[in-house]
Amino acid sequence: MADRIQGLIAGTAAEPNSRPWPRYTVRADVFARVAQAMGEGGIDLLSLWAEEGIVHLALRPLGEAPRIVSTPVVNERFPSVGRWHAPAIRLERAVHDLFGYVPEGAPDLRPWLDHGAWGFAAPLGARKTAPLRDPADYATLPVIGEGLHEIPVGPVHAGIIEPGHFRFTANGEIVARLEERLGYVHRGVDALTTNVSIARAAKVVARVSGDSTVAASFAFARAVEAALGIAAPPRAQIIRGVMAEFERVANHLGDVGAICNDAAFAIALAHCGIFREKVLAACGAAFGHRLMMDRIVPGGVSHDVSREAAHLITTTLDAIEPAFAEIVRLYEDTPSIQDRTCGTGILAADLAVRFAAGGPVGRASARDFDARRDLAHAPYEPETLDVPVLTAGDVDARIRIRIREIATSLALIRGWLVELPDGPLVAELPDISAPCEGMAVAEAFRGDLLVWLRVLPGGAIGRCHVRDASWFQWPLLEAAIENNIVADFPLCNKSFNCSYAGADL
């Protein structure tokens, strides 16, 4: 399949100054054939986005390096990728909302981010005046059958969580179909990261989804460094890894407790909440911020790890690890919780592969991918990284992936702190005379998180695109809940733990 993509773009020269992976600009008919090839399988969609007059498609043939294929927009139209490859549909809907560009042949052009409250359409494109619409005026997809009824949930929920609407179609207690509607926390991230300084764009990207702030900053910094042709100093690379794995541990601990709580196993929530708080407290003491926000910057890091901080981190992990092992033992030895999680919310392996599902969602359904290993970068050593993969695809498998990843992260942190090299924390960003582009993928706790950007002469960010793992996981939650009871939706939803903000830009 990689050969076919290369054959389609043969004779097309890569755009200059696109790093570390090439970008090719092709005619619309070639772009359409690339999309059709993706629909035939064997190619992961990494992302799809637009800027003025052009649409970009990032893809990765299995086992190959990523590449970007772009096509000019003609008469505000471009060939639909979603027509052939379903994971692109929501990204195309976002492009249509923001730029007004129409993906020709698209199976779904309903608004995604535009809920009718802006007073204009295509804010990043033609920016045409448009009448206000009732935000509730949204055509959900029809479901036909005997004895069906609808259950609307949200966007306002009982807990203090992000807003999202879920429309269940059920037959009694069995879910026949779920459709999500997001976009309620759209903040204009694309506009806020266009024609701004690197420092300003870095702060915005770090706040796309607060629980993944380290991963987003990591990807943004590496994209800038790729574009500029520089690398962070060795000490900074190790500190970045420590922060990234600390973020993974904190979120996985929270997820394990929350999933168990939705299955009425509250003791796990109580203890995992304590463990997570200890991790966050250690982060606050070691890095000056509990979420380590803005600590990774282009060129390196903004905060050092002292010897005392390294000791604090190690002692915190030493205290948490055996206590968490006891909670894991309780989970495994309690039939009532196993009855709720085993066999519930199964995500089929073929869907995980088709949607390139990352993180615990994909790895619990046999998709063996981890950006730390498969798109390797410092400080990770791919040959020594343990990437757990299971095949059951249920809630239990997603819990067990998180449990094993916590163990891997703890080992990585300990090893790095022992071998933390001396040296500077940040490399100076060079001046550039021509526009340059960079792309990077970081392994957030949810899965792979992509950042692509263009740096302009003078150091401004001309355009930046962020794609959270949630873009490809939300549609899979719809599939995983089918034929389960309505009461198991919170359990399935928590085991996915997709980000609303991450898919709302």
Contents of the next structure:
Amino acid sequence: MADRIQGLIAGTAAEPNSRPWPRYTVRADVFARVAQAMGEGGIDLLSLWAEEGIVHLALRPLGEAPRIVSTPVVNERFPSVGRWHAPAIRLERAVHDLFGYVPEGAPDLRPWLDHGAWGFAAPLGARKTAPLRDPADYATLPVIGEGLHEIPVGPVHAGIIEPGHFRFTANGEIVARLEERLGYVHRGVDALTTNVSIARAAKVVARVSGDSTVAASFAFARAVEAALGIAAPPRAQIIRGVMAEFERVANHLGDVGAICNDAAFAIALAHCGIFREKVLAACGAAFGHRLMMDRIVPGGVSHDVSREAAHLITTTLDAIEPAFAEIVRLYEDTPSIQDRTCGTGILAADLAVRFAAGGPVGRASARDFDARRDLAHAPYEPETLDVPVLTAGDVDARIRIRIREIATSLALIRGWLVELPDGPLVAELPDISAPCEGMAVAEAFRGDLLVWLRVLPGGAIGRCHVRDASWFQWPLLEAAIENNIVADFPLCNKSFNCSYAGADL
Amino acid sequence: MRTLLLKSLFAKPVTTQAPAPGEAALAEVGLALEARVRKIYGRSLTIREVDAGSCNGCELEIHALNNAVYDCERFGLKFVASPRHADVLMVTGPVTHNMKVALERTFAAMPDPKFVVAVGDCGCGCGVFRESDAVVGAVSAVLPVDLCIKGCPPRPLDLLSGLIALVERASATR
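The structure above corresponds to the form predicted on its own; please give the structure of the form predicted together with the partner chain next.
Let us now look at the entire complex, which starts with that chain.
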């Protein structure tokens, strides 16, 4: 497959200053053939985004390094990738809403982020005034058949959750189709990170999805550093790792508890809630912020780990580890909860591969990928990183992957704190004379989180694109819930735990 | 399971001490609520939370109020699923254009008298999203706000002290 892509872009010189992976600008017909090759399989879609006059497609042939293929927008049009490779469809709809560029041949061009409430269209493109539309005016896909009924849910849900609309078509209790409609928390992240200072863009990126703030800042910082050709000091790299793994542990603890709670196994939630709280309290004490927001900055970290903080972290881990093991045993020894989680919400392995599903969602369905190992970066050691993979693809498998990952993360944190090197916390960002581009992928608790950006001379961010793992997981939730009962939706949904804010931007 | 139950029998409670009602919050609540709050709520409030554009950071900390450590029901604070059961609408995020109608409808579905609490730097003043065309503004741009609890995100204790101030005020004049 890699050969096919290489063959298509042969003779095209890579753009200067794109790091660490090359970017090629090709004609529309070549771009279309790359898209077609993606549809044949063997190539992961990493992301698709636009800026003024150009569309970028980041991809990764299996087992190889990523690359970016770009094509100029001609007469407001570019060849659709979604036509051949379904995971690109929602990204193209977002490009269409934000820039007004039409993906030619696209199978679905219904509005995605534009709910008709802005008063204008294509805010990052031609930006024309547009009449307001009724937000409920949206053509959900038709479902035809006897005895079907629709259940609309949201955008405001019955809980402390993010907003989104779910349209179930059910046959009795069985879900025949779920269609998601998102975009409710679109805050204009793309516009807010265009032509702004690095520091300002960093603040916005840290608030794309609060539960992944460390991972997003990690990817953003590394993308800036890649563009500028620098690296964070060794001490900062280790501290980044500690924070990233703490974020994973806190979120996985919350998820394990919350999934069990959705199957009425409240004892797991009660205990996991306490563990999570202890982790966050330790983070608050060690890093000055419970979610460790804004602690990773381009060039390094803004917060040191003192000897006392390291000790506090270790004692917290000492307390949590055996207690969590007991809850895991309880989960494993209780047939009533497993009766709900085993065999529920199965995500087929071929779909996980096709959509390049990251994180526990992909790894529970046999997709053996972890950005910490497969797109390795400091402080991770790819040779020794334990990446659990299961094949069942059900809610139970997604819980078990999280349980294993908690253990891995705790071991990483312990190891790093022992060998924390001395030295500075931040490397200075050099001046540049020409625009430079950088891309980085971090393994957030949900899966791979990609940041691409362009740094301009003078230290501004010209354009920044953030792609959360949720983009490719949301559509898979629609597939996983099919033929399950409506009552199991919360369970399935929680076991995916996709981000609304992370994908709505 | 048995060992877990046995341990629980002898373990100390995990709950934290109650925080004092936030002074700043108390003062803020005072003016806004005094006239409407009297004699109505006693010492309990039911809360409906709506994310109107948050990054979900605030949601994580609001969630924490329900865990065994903070256990907000101790203070008569209860999160409910339906706006029809709610006294307080707790709103996070800069209000996006895409969420404005849903937020207004949720507020309209609540019975009178009702209070609005804006949570987080975004809810209180738009935070880092201030200059965005995609957001309407802070919560106060859409609904009458009675109390702001700032922070990015506010810690669970900040939320508790703000809400306790609300309850104190509600019951003080009873």
